[in-house]
Amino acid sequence: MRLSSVSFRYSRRGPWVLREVGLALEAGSVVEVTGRNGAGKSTLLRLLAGIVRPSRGSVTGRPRVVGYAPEVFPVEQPFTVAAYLAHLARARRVSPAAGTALAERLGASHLLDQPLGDLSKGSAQKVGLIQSLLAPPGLLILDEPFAGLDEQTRAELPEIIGEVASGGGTVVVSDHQNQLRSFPGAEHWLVADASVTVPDAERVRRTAAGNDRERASRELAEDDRERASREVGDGERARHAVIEVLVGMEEADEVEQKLRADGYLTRRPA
């Protein structure tokens, strides 16, 4: 799936959300979106899930199956629970009976019989994630899906996410928590001024290219110790320090895209 020099506002002269933004999804790949509120996140899902159209640029690629679960699943609907399950997998052309084995996952099964309008934010976020599951997705968007969610819900979330991964389905998660930050080869995207960059990337790839520099040092004093240490470049001798700043975690992102954007090499602690 990809975006190509995709922009996107939501009135003709109003500002721009998003601009030129180009992307690749791979299947079997987990993002993980991050950003400042009203930076753009719920948009980017919306563009990817279908939902809203790109202003200027493509998307193509998009999968047969979209499972989509909103930030704020939208209750009023005059339906039990499960109803509104069936009435969604008979449009799916899949069994009612997976709604019901979700609900159990999820330790839903005591809402089945609530109408939606009663449901708590929480349980509210449960039958959103459990509808967009019940067809296998071939593309999963999660808006904040870890909002209100109790715990045991919140550990068996990234399960299902690991396992849709597995067979194949993209994930894209919008989440201010960084719940999945340390998800095993998960990539994780920024969103700020009206752009998407890839933090992780391009600190992989700025730590490689401080791999090569030391390895090559290290062959350099095994060689000669006096050639390691001369002058270099411009005859200025080359020198590094290390500084550690401390920042919010809600601004870390941000100021280490920064960091970077100024020529500097960061690196967090694992």
Ligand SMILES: Nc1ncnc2c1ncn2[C@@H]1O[C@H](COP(=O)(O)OP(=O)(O)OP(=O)(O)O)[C@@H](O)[C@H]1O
Second form
Amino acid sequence: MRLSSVSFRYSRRGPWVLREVGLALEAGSVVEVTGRNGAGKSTLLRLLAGIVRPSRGSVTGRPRVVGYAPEVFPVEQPFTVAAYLAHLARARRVSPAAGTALAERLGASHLLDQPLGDLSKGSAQKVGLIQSLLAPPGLLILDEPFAGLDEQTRAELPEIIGEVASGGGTVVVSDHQNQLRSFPGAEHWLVADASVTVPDAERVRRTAAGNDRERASRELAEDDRERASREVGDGERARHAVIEVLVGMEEADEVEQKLRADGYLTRRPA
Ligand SMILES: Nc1ncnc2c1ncn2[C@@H]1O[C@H](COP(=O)(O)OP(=O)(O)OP(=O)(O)O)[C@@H](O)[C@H]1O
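Now show me the form predicted together with the ligand, since the one above was the form predicted alone.
What follows is the whole complex; the chain from before opens it.
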């Protein structure tokens, strides 16, 4: 699947949310999308899912079955959870048992008889997740799935993502909390300034995971030098700064996670 020169804005004269985005997604890959609030993560996910169309550019090669769990699941529907899932199962031509089995796996069996309108935010989120998985998706898009989920479901979710990916499905997860930072083989995209980038620090981490830590940090140092000289050349030095933050070992993961969730590039010495 490919996004070619995709630009998007919500209205004719509105601000561009994304500009000239080019991305390729391999079958079986897992992508975690981070960025500050309002950066455009949900918009990127809606473009990938086909819910909105690019204002310019194109999205090609989208798999036939797309599972999409929105950030806020719409509960204003006059059904019980069971009736809603059974209806969707029929529409998607899968067995009605699929919804029940997923509800059991995600600890949501007790919700089946409840009206959608009575669900708490976390329970609605679970139903949103279940419906996205009813038919095995070729593309699974999860918008902030970890927010509001209980511990058991949080722990189960990476398992489910891994299963979809190993079955050849592509999984894209927007994740402000950076919960998939250590998911094996995951790509990490950062949405900022209407662009989507793969931060340098991630390249180091991924290469390091392949036991090539030394080369990765050499590459980053070269990139840093190149970027610094570019920035000086462009007269942009004043726009960027590198700061070192010294924290206790036990806090390091948490602090790094928070910084990354806010869209900063971070790296740790090899
Ligand atoms: N339906 C809409 N109509 C107009 N503008 C919108 C709409 N949805 C989002 N926006 C605007 O587009 C920009 C990107 O929003 P988006 O929801 O994609 O960001 P996000 O990174 O997912 O943010 P968050 O982490 O807060 O969910 C924001 O400025 C937002 O106000």
